[in-house]
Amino acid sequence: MGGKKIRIGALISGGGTNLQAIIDACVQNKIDARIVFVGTDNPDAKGLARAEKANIPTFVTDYSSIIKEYGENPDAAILPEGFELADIMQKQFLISQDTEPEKLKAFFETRAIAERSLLDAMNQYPFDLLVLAGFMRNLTPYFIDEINDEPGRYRIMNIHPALLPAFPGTDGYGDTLRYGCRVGGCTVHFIDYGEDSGPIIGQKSFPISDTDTKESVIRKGLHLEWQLYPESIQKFAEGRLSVVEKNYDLGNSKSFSRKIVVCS
């Protein structure tokens, strides 16, 4: 440790336990980083108090109010400059293209309005890496492209409560337990245009016994999350992470390619 400190921005929606783990790791010099802002979509997010206690600037973009206002009068919505629905639709794989067109339009337009508000607040605090620490909103290509402003440069990191690619979505630990898995875990990955589908940076696992409950599985997982996230951020801070396209020969003239994270 002891290298140049990178600037981290964080987005939360709830209690902010992963945020606290990152704050603590910064204070203890376990990662070469400092947090320059904490933003949220939820005015009641308890994690805001953690940031304020650490003297970190905070802001709120109230997604629920923005979505409600749009629903009351969609025709009056002011979309952000540079937002192109056709471009977003071509890139995204968050939502099935078979979804009713008006629902797709409403989803991506409301999110773009909210995301522009997020971006305007974030722009007050220059940052090198954005970490999602329990941020419960899917990010659209509009937002992602604003952050990942150089080709191949990934700057949004997320932690997920399952061993991806298994069990994407909001209840990874619950899904793991209900499926009957004997091993659970957590994943840190870069964000791409899908849901929990971006290149994987790191994972940690734990055993699941016959006596485990959802609550005990969550406790085991959180303990590992608080280790894995700072470790992954430190690798980014050291410039050790790169995303490359890897081709896999499946035999019988079949092949597959995907983007993976290489750690030097």
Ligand code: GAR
Contents of the next structure:
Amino acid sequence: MGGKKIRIGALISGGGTNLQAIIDACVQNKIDARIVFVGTDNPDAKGLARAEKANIPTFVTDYSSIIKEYGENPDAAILPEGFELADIMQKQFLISQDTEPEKLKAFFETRAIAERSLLDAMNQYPFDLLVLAGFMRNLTPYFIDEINDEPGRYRIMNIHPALLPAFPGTDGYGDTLRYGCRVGGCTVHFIDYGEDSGPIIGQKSFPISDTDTKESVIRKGLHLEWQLYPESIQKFAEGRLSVVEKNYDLGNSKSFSRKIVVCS
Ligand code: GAR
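Pass me the form predicted in complex with the ligand as well; I've looked at the form predicted on its own already.
So here's everything in the complex, that chain up top.
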């Protein structure tokens, strides 16, 4: 690849095999990108060692301690400047609006504190694209609006272990297997204000047989993730991805509207 290199920031929570695939693709010049930081919500994330080995700066925002400290005295919490609970609540579709108000407040306030800390750390490293590589925390509109600061310009990508919109959540491969699906897969998509609901960039699939186990499904899926993520990043680097609103007339005065990714 010989184009101008984009700067990637990465967030991880665990082992970081996707991070490794992206590091390798960068180092081997398979994609026009370089990683400028790796951040995590988990001080024990094994993937941090992969970043350090590749001389990539790392940082940790310990979500669990932030949530614990908030729980001990919610009234003492110092919320970030500009955080407006009502605005976030109105935009988000991560959590049902029917949830108890106190729970909603605690969720969005703890996340805003944690997200401010991530943003402050990230500010040291200007970047073009943020990739979530096994980052197991939902990001709220507070964080997303800071990154997507130009209307219509999506700058956060995620990889999910299922063929979305089936099986959003934390155990995509397990849910796929338990449901009895004959095909599993992975999805790279842009982040929006919901959970695993944003415009889809790419998907890869694999067959599931009677003899498959959760472990074998994960193995098959991860191998495809390691190809799909670098391929999707390269499309972004080449400036080929745009998000457009599509409206479909379903007849009987019904319509369906959805933002989708178009790849030129
Ligand atoms: C991957 O399977 C990824 O799709 C999944 O976590 C795993 C991380 O593996 N992500 C999610 O479930 C996000 N909701 P890794 O740390 O080895 O890249």
